[in-house]
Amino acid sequence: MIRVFRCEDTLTGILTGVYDAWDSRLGHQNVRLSSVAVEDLELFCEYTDVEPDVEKAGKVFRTVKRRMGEEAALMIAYASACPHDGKADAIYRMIVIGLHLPDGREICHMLTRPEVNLIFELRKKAWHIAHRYMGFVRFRELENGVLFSEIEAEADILAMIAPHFADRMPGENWALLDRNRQKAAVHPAGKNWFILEDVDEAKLSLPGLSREESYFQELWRRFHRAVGIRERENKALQQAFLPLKFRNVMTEFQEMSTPLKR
């Protein structure tokens, strides 16, 4: 009988599942982790729901860093951000293998193991998505002076890109909302950033744009259109560098409004 530990699809949830699966003492071959909602239950499987526990997850993560190194911990953290049905169990198997090696740091180079290879590929995918959003995010200034932006990322990358913007705008109040996950990275001016969970976008009452912001948004849109050469337009090449999925939250691809006024 296989015991399936169903955990939340977050780093905290998955690492809590790792802790509970290991602590069950059922034998690694008799347990499995799943971070997806299971509608059709499998035969010969028992299911245990795992509640996210920061303390348990922290113990696992510290053990991974101490025994397997920073690189392995980073691989696991990044991989957990990417959607994939098998990632939770792959993370568990990778940790099990790594903790049984004489030198746990060698786990990062064992790419012939399917579990490790999957985590490696998911890490690359997450970083690629995060790297693109670092360039595509467009903040706008609200009437209260706060810089605000939204993304619709396919991976949970807020914690990856927030340090990038905190480093470049340390003296600004800014917030970055992930519409797909209803969570936001918030940065008070001169302080550390943090993640705010369960943000209901429908209930957000955001101030309007500042007068300067409206003017410069329109100026940027007009510049973006003016530098283009219609006769040399290449939609396929443009989409290769800037896919359509990013454009609905980018200022330059929004419709121009009224004539410029300042």
The other form holds:
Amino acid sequence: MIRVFRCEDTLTGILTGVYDAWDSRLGHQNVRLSSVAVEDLELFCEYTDVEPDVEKAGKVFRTVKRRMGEEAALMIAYASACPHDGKADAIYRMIVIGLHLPDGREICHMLTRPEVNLIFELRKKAWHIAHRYMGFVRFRELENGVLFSEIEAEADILAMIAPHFADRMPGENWALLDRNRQKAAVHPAGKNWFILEDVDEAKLSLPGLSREESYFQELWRRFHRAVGIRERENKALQQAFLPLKFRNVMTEFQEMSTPLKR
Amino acid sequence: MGYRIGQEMDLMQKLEILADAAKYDVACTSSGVDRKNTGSGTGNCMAAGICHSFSSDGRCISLLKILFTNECIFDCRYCINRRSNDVPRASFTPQEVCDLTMGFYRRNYIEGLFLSSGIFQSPDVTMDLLYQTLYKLRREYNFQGYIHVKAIPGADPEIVERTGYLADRMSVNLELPTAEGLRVLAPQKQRSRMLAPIRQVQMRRQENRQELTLYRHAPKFVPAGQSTQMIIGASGESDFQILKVAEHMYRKYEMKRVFYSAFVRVNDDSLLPALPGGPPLLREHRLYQADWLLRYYGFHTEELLSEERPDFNVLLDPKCDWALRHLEYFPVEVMKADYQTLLRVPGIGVRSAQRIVKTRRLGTLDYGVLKKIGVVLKRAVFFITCGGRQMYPVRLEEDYILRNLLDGKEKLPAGTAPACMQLSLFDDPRFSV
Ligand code: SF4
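Right, the form predicted on its own is done, so what does the form predicted together with its partner chain look like?
Whole complex next, starting from this chain.
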């Protein structure tokens, strides 16, 4: 009989699952981790629901850091941001292997192990997505001076990009809303950023745009158009780098709302 | 002579004119410095650089790339802003450049500013305007994002130096690969005059490195280094000449990047080539590939090209081309070969070579793992063995490999492959569009 530990699809959820699965002493070959929301129940499996627990997760994370190194910890944290059915179990296996190595740090290079390889790939993917959003996020200035932006990210990267913007604009009030997850990263000027869960976009009543906002958006659109070289026009290449799915929330691909003078 | 424009010109119009005028400069990277925000002010820098958008020609937009002014006293034949052209002229004020930069940066449109300029009145006046703009942006607005600025050849070295303390990257474009090309197409420019500020910045950077080892907080001078640009296909230089110049700039002037810009015929001038097939994009692409080989793969120009073979093969990337002419190096055994040898295998890049070296210490490689590591087996398969085995039987013969490589079709960036590519197998390889 295999015991499946069903955990929440977050880093905390998965690491709590690792803790509970290990703690169950059923033997690594007899347990499996899953972070899939609705899973077809399988025969010959027992299911245990894991309640996310910051303390247990923290213990696991610190152990990973200490015994397997900063790099492995980052790999796991980033990988958990990507949607993938097998990631929770792969994280578990990777930690099991890592903690049994004489030097846990070696784990990051053990790409011949499929679990490690998966986590490696997911980490790359998450980083890639986060990196793109660092560029593609478009803030707009609201009446009250707050910079606001929506994203529609395919991975849970808010916590990966928020530190970047917090460092970049320490003196600004800004907020980033992930429409796909009803979560927002919020940064009050001069303070630390935090994540706000369960944000209902429909219920948000945002102030209107600042006086200069439309003008700047139009400046940017004109700039964007002007820098393209007609003789080299290449929409296919543009699209390869900047797929359509990102353009929903990018100013330069939206029509001018109201033409404005400053 | 273009018409002069009054002060009241709208910022929107100015931006359109001066962004349009700056677009032929291809450098738009924001890479090379890692800088955290000081805790007040706006901005930081990320060493890897960040692309914020892509223009309709598929190029990355990372910086607000503008000319300060296109009211230029020079008359370079290849340039849209040459004095004798009748085009709308405009000039920013330092204040306007600051407003645009800050407004764009806060909205996350850009990583920073790329400020170039036509020669307004004199090199000194122009350089001073650039300096004033940067000073305002850095000191009054406390802007800590990326700044790339032009050093104007012929300007007072003292202003160039002051400007360098405010910028992350400086550049002087060589424009044409040879002094001869310059004489014909840009008579007011001289190679020696261009090299002077490049050398100055290089020397100052060396001293600055010393200072920084002594005093960690010494002000940084051009921390992201220098770059330059050459126009490809406006004058008659061969790829061999161009690449030699590039190599020289890397080795002798510690250039961080050399950019290649396929010539776009914006002016109707009898001394410029006609280019019926459009800008030579494939040639530009081959030069970038070769440039990569110089910088990261330990190749020298002479290994890739020679007086007798002065231009790249259009059908094959420079590395495959080299490998086919040096079959004596192959096959390479991936479980044993050292890093440098791995790098020379077509289909193995810097990343995959590094990963091979690390991964094989901890386990045995097979072709499945190589694929996961990022090796392009389609190409590598002819040149490697893994644990003594070939992936499938292949012959180490030039014709055989060439045929298979060409069947496999190289993945060129969309748009660079000319239509004639499919049928030109037996054409003159000294292809020029
Ligand atoms: S100096 Fe030459 S290349 Fe530069 S803007 Fe003036 S005409 Fe153009």
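These figures come from a predicted structure and were not determined experimentally. Residue numbers count along the first chain shown, from 1. In this text, the rigid core denotes the largest set of C-alpha atoms whose superposition between the two forms falls within 1.5 Å.
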Inspect the rigid-core superposition and answer whether the C-alpha of Glu233 shifts by 2 angstroms or more between these two forms. yes
